[in-house]
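Presented below, as C-alpha cells, is a lone chain in the form predicted alone.
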Amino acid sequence: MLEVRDVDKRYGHTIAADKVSLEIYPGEMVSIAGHNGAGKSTLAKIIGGIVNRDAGEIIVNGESLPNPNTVRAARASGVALAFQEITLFPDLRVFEHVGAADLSEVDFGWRRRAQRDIKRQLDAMFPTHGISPQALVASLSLAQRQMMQIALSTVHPDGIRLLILDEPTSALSDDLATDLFAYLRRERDENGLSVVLVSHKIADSLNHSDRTVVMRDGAVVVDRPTSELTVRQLMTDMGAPPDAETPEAGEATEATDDSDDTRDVVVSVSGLSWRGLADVACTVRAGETVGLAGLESNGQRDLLEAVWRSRRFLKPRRIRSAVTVAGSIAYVSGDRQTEGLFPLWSVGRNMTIGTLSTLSRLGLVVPKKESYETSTWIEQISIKATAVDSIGSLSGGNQQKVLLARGMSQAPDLLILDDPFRGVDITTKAEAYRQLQDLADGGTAILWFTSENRELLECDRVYVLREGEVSAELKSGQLTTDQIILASFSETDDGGATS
C-alpha cells in the first residue's frame, strides 16, 4: 500500500527524518512509537503532503508521489492524515469544514451532503459523540473537537485506503478510544483499510497494531511484530533506561495511613454545586497529590475551573461560598492551543511568563536571570529547542513540556494539572512524575485530572466523579485502575453497570 524509501528531512541542524524507509501493507495496522522529537509527526506530515521531504521517495499503490508533495496529491492516492494538533476553524460550523476541506466539491447541494457525510462518519466512529453538524466548533469540548477532526479526515468521495492518525486518543476518554479502534478494525476487516498509528500511549501501540516501528533521532531503529513486544522492551527501544519503572495497570500503590494527617489544608471544597457539579466536597493538603478520575465530562474540569476561579477578585457566588484555597496557584492546561501557548512568542517567553516577578528588577526583566531560568528547565525536562526558538516550531510533546516547566517553575502552593501529558512520550512522563513528586515533597499541593487511569496510580488519593458527584474517594492501598473504573460507573438494579 505504502512504501517510504530513504526519506530525509532537516530543519537547519535538526534532523527530523534520517533516511527513513518503511512499508505498509493493505489491511495492516502499524504503530509508530518514539520519544518526543523522534520524527514521528514529521514522517506522518511528509506522507500526508503537509511537509516536503528533502530527499527520498514515497510510493502509494505503486505510484510515486510528487516532491514537493501536496495534500491534494496524497488524498487522490487514498491517503488521509488526522493531525495531532487541532486544526479547525472555531467560527465555522462542523459541517462547513467538509466544504472547506475540498472546495471543488462545493456546489448548490453541498451543505446537505456535508451535514450527511460528517454525521455518518461521527456516528460510525463515535456512537455517543453528541456533536451536531450545525454546532460551532468553538462550542465543542476538546474531546469533541478531536473526534470531529478524526471523522473529518475520513470524509472523502472516493474513500480512504490509508489513514494516518497522529495522537488520535490524546484528548479522548477510554470509552471513546475503544469506539475508535473498534471502527478501525471493522474498516480493516471489511474494506482493507491500512492504518498508521502515531501514539505515545503504550496501550494503544501494544493492543491495536500488527507491527510496531520505533523511531529515535529521526531514524527507524526497530521494526517488529507487536506480539513480540512488552512494555519494558518498547520503552527500552525508545531510549528509556533499562530500570525505568513500568507499574502494571492493576497494581495498587503502597498503603499508608493518613487518618492523622496534620499537614495544612490548601484546597477545601464543601457543598459545591456549580455547572455540572452537585454538592461536591474534597480537600487537598500541602505536599499531597490528589487525582480526579471518572468518565469524560463528569465534572472533573468544572471542579478544576472552580478551584482556579476561587482566587480571582470576581468569582461566582457559589464558588465564593464553597471553595477555599490557601496560597498561590499555577495552572497547566492540556488544551495547549487555546488555553496554554502564546503562539507568536519564543520558547523562553512562553516558559517564563509565570515567573516574571522573580526575574525582574525595578519592573524590568533581567536577561541573565531569564536566560538561566529557561536553560535550566530546558535541560531539566529535555526540551528539544533553545530559548529563542519559536514555540510553533516545536513538536506537540515539546510544547506541552514548556507548559509543564512554566507551571512547575512557579513553585506554587497549589499546582492544577488539567490532563497535562497529552502527546508526551512515556519516558518524559516518568521524569515528569519524579519532578512532580519533588514539588510535592517541597510542600506543593497538586490537583491532577487525567484521562489516563494509569497516571492516577502516581497520586496519594483519587476522587472519582460520576455525573457531577463524588462517587468514591480512593486512598493509597486502594488505588488500582480496576477500582477507578468500577467507581466510574453506576450500578443498575440487576447488578450491571451503565455509564
Ligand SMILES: Nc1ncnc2c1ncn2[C@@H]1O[C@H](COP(=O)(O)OP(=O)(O)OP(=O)(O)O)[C@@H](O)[C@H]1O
Contents of the next structure:
Amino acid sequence: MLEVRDVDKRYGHTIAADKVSLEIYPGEMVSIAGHNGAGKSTLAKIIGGIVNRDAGEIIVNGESLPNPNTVRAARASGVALAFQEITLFPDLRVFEHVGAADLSEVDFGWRRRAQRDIKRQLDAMFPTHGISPQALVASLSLAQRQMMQIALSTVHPDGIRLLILDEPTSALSDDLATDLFAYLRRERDENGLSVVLVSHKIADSLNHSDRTVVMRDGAVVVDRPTSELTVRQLMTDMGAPPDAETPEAGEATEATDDSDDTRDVVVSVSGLSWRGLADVACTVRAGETVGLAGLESNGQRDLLEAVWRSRRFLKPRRIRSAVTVAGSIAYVSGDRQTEGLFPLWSVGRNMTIGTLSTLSRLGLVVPKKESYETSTWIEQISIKATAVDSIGSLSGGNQQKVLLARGMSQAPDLLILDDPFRGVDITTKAEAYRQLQDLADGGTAILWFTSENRELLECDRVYVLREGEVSAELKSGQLTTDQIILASFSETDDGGATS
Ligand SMILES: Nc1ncnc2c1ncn2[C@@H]1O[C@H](COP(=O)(O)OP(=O)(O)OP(=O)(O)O)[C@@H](O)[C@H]1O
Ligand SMILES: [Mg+2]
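Return the form predicted together with the named molecule of this protein as a structure block, the form predicted alone having already been given.
Full assembly next; the chain just shown is listed first.
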C-alpha cells in the first residue's frame, strides 16, 4: 500500500528524518513509536504532503508521489492525515471546515453535503460525540475538537485507503478511544483500510496494532510484531536506559486510614453547583495527589476551572461561596495551543514566565539565574531543545514538557494539572511522575485531571465524576482502573461498565 524509501529531512542542524524506509500493507495497522522529537510527526507530514522531503521516495499503490508533494496529490492517492496539533478555525462552524479543506468542492450545494458528510463520519466514529455540524469550533471542548479533527480528515469523496493518525487520542478519554479503535477495525475488515497510528498512550499502541515501528532521532531502529512487545521492551527500543522506571500501572496498594489525616486542607469545595457541576464536595490536603476521573465531559474540567477561578478577584458568586484555596496556585494545561504557550517566545521564556520574581533582582531578570533554571529543567525532563529555540519548532510532546516545567518550577501550594501529559513519551512520563511525587513530598497539593485512566493509579485518592456529581471517592486501597470504570457509568447504562 505504502512504501517509504530512504527519506531524509533536516531542519537546520536537526535531523528529523534519517534515511527512513517503511512499508505498510493493505489492511495493516502499524504503530509508530519513539521519544518526543524522534521524527514521527515529521514523517507523517511528509507522507501526507504537508512537509517536503529533502530526499527519498514515497510510493503509494505503486505510484510515486511528487516532490515537492502536495496535500492534494496525497489525498488523490487515498492517503489521509489527522494532525497531532489541533488545526481548526475557532470562528468557523464545524461543517464549514469540510469546505475549507477542499475549496474545489465548494459549489451551490456544498453546505448541505458538508453537514451530512461530517455528521456521518462523527456518528460512525464516536456515537456519543454530541457535536452539531452547525456549532462554532470555539464552543467545543478539546476532546470534541479532537474528534472533529479526526472525522474531518476522513471526509473524502473517493474514500481513504491509508489513514495516518498522529496522537489521535491525546485528549480523548479511554471510552472515546475505544469507539475510535472499533471504527478503525470495522473499516479495516470491511474496506481493507490501512492505519498508521502514532500514540504515546501505551494501551493504544500495544492493543491496537499488528506491527510496531520504533524511531529514534529521525531513524527507524526497530520493526517488529506488536505481539512480541512489552512496555519494557518498547522503552528499551525507544532508547531508555535499562534501569529506567516503567510507568506501568501498579497493583492497588494497601488501604490507608486517613480519618486522622492532620495535614492542612489546601483545597476545600463544598456544595459547588456551577456550569455542569451539581453539589460537588471535595478536599485536597497538602502533600496529597488527588485525581479526577469519569467519562469525557462529566464535569472534571469544570471543577478544575472553578478551583482556579476561586483566586480571581472577579468570580462567579457560586464559586465564591463554595470553593476556598489556601496558598498559591499553578496551572498546567493540556490544551497547549489555546491556553498554554506563548507562541512567539523562546523555550526559556515560556518556561520561566511563572517564576520571574524569584529569578530577578531589583525588578530585573538575572540572566544567569534564568539560564540555570531552564537548563536544569531541560535536562530533568529530557526536553529536546535549547532554551533559545523558538517554542514552535519543538515537537508536540516537547512543547508540553515546557508547560510542565513552568508549573512544577513554581513549587506552588496547589498544582492543578489539566491532562498535563498530552503527547509526552512514556520514558519521560515515568520520570515526571517521580518529580510530581517529590513536589508532593515537599507539601504541594496536586489536583490532577487526566484522560488516561492508568495515570490515575499514580494518585493517592480519586474522585469519579458522573454527570457533574461525585459518584465515588476511591482511596488507595480501592484504586484500580476497573473500579474507576465501574463508578464512571451510571446504573442505567447497559453493560458499558463491564465492556
Ligand atoms: N518546523 C520546524 N522547525 C524546526 N525544527 C523542527 C520543525 N518541526 C520539527 N522540528 C524538529 O524535528 C524533530 C522531530 O520533530 P517531530 O515533531 O517529528 O517529533 P515527534 O516524534 O512527532 O515528537 P512528539 O512525540 O513530541 O510529537 C524535533 O527535534 C523538532 O524540534
Ligand atoms: Mg509528534
